[in-house]
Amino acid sequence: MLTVHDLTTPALLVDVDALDANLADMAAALPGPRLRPHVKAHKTTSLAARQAAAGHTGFTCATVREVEGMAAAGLGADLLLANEVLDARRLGVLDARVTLAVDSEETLRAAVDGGVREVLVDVNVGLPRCGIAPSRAGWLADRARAAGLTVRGVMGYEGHLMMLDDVAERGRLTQECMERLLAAHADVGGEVVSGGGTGTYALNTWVTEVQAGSYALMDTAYTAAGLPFRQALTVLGTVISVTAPAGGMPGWAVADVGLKALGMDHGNPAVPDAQVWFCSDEHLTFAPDAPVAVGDRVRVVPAHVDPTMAMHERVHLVRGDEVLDTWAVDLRGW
């Protein structure tokens, strides 16, 4: 039986219990097509797979790579890039349902000369990112459909907001960005209104698709935030020094999990039962509760799951410290 203990870390590892528990509360909060899961949160298509087994058919893409081996995968039912891109020539070719994000002329014609035959308009309803004015919807869908492009809807996304502390006031926010995507999707037309996250999932009943993607595997600023779904992801790591207390100084303990193994852009991650004072490129320096001894692995939880993610190879299930499989992270690059 393959352990924790046998790999090399650091070494990404999922908890396939508290997954399964996320997929399962998520699938019954927004049953089917109500969800359409965002696979850059975990960049995996075995664990794509799973969330299909739970009735999720249609996903998001933030990179032509991800929806390129979303449809390799078997997965290209319905694939969303919610994302701008300048040459959608790979897409064209792919033997999936895709449909692109445009929100200038610019990106219209990325998609008429890449061959993608169906888009989104994108609108921006508050975050300072991409999106076209929503009073200048109606004008670019009009250009969309001269050129020959089915126009689904819009899609607009309230980024800013999925963590704030105040849930009230983040719902009330939310309804402000909706009403924005509603007034462009009125002159839009489609029978798409994408947008939402895991952040607002609860609070956002005004899209007909939900776009969340962090609440199968989690992070410390999601759960801080308030969401109910379980930490599935850490990062295993194995502790390579230590500093016994003295001279009135506290001792601390060093393991071998760094900036180049956790998405940090969150903030510190955490360790159970410990205070986490700093990160260098390969070390996590923390004051621990109890003696650890040098040997002893320790589970890191981020602080932000994306580009943890983004950073390893491959992922480990586990049940406790027994390994159940390993996946390949194979939605990498771009």
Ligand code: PLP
Second form
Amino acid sequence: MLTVHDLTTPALLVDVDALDANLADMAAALPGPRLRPHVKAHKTTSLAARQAAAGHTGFTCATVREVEGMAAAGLGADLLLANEVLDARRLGVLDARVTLAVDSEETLRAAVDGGVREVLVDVNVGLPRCGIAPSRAGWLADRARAAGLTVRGVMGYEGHLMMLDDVAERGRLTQECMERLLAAHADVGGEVVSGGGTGTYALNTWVTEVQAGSYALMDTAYTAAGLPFRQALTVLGTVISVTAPAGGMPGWAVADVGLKALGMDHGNPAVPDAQVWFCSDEHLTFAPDAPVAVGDRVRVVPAHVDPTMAMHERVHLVRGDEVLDTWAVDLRGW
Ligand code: PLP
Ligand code: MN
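Now the other one: the form predicted in complex with pyridoxal-5'-phosphate (PLP), given that the block above is the form predicted alone.
In what comes next, the whole complex appears, and the chain from above leads the way.
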């Protein structure tokens, strides 16, 4: 039997029972096509296959590479690239149904030139990122239809609201954003209104499909935002150095899980029963509540799931200390 003690660290672990509970809870809340899981959160086709088994057969992608990998894995029944691309040539040749987000004449032209046949008009609902102004969405849809494309509807991502502490305020502002999206939809037409994420999955009742991704594995930032899903993702590390308390100075320990093994843009990771001091390239310095020894293993909880996944080539599916399976994080790269 392979156990976590056999793994080289740092190593990415997914607790299978927490993962499956998250998939089941989300499938109960947003069954089948009400959820279009975002694969950028895990970049792993084996995990996407589990989401498909839970009933969600349409997926959201952030990169051309993710779309290609999903198609190659036989998960290409309905792939939305919810992002702007200027070179869509790799998309038009896939054996998959591909829908591309567009927010300009340039991205529309790229879709046509790349052989993409279906688009969503990406609408700016308040996050200063991609998306056309709501009042211009109908115009872009007309341009798309004139160019021979099928316009499936609209998308609009309220990403700036995901982690608002005040849940009532998060819901109120989500409604404001979605009113902008629905106004655009009235001009654009089509069946699809796509948006939302883990932070608003239960609040956003205006979209036809929610694009949540982080819910499957979770991180400390989303737990702090009050989401009910279980922490499934950890980075296994080894304690490589321990300094005992001395002369009134507190002691500390160091694990081999640095910022090259962790997405840090949402802050420091957490270590259970310890205070995290700081991360450097290859080190995590922490003060454990109870003494630890050199060689001990620790499970570090990332603050941001997506970039953490993207840093690792493989992820180990575990139950307790037993390693049940190892999956390639095969949607990495561009
Ligand atoms: N949709 C888009 C376009 C996104 O960029 C994201 C994440 O950033 C999401 C949906 C939802 O992701 P999450 O589940 O992390 O909230
Ligand atoms: Mn994220």
